[in-house]
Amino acid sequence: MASVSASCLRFHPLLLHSNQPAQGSFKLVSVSWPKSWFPSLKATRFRVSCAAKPETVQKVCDIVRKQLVLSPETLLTPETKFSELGADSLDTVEIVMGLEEEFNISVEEDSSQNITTVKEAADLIEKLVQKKAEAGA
């Protein structure tokens, strides 16, 4: 039996017996296995994408739209790259600063340099907000 959640993917193959099931957290994973291991699944391949909450993605889109002075007609999706919108490195820094202010978080410089899409920004925000909540608990 396989079960999927937003932060963890667990496999319990029928043919393999182990005291500790394999566990992991993935942003994106593509897996292939013999059908006999998971007879309840119809396909032998599937893809899991752990994405940020829709409201987080929307807030990121709103901040990007504001920082880059985009028209309401400009389509923004999670896959939208800042560079496709005409953003340079300074614009990206301003976007990150806007995200920090909106979500009351602090983004490390190394992490901010890796943000190139709306989805990457939203996923990082989710991670930092969760980390902050766990530290405060």
Contents of the next structure:
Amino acid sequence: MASVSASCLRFHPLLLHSNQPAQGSFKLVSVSWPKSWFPSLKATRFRVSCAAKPETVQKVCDIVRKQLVLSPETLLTPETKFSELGADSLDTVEIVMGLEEEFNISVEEDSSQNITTVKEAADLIEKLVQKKAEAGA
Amino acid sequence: MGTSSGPKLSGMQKQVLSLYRGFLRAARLKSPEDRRQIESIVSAEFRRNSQQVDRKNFLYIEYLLRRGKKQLDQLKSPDTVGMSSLYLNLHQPTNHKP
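Shown: the form predicted on its own; wanted: the form predicted in complex with its partner chain:
Up next: the whole complex, starting with the chain shown before.
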């Protein structure tokens, strides 16, 4: 009996508080809910924001250097924007094409136009490589 | 990717970039030597136009896009080995005869 009322409450606690005074038995359950609710939300948020592997970032850096013919002393960090290095949109297309070949992936046009930094490229590559591995398995 | 840091591209710019990508993809299917040549010609042509063509000259850019798509279709054919002859013709109008 208690478990039935709990599963209903999951969706309503806020409404119940504002609209009508909750009945005694309901109130008891709604108080205990938040404790188990919030930690799980936090956990999923942390999992999403994992960074790309260092070797992927390094490979991307090498390709960007080669493609833009950068001198060895040019500073290139994961956050450096391609445009800061003097790359135009045609250069960016070339960089993405070079990455496609290096990592043996296919980048969709929509996402390739959103790539402006080494980090963004590396993150997208890892996503695509992983997706490909899952599809092939 | 939720980043809005990239430059906002117009529809026409996207078409041009997509065409450029198409050429580079088609070039991959040729022999390494032809590929390098095609890439240098295509890259030079796109860069030349990006410098010389007024970005408000939509009619002309549309014409170039149409022309480029036709050339890309030709290039995709396995019979087409290289690009040089294709572009020699196109450069003629710019060489004004006295």
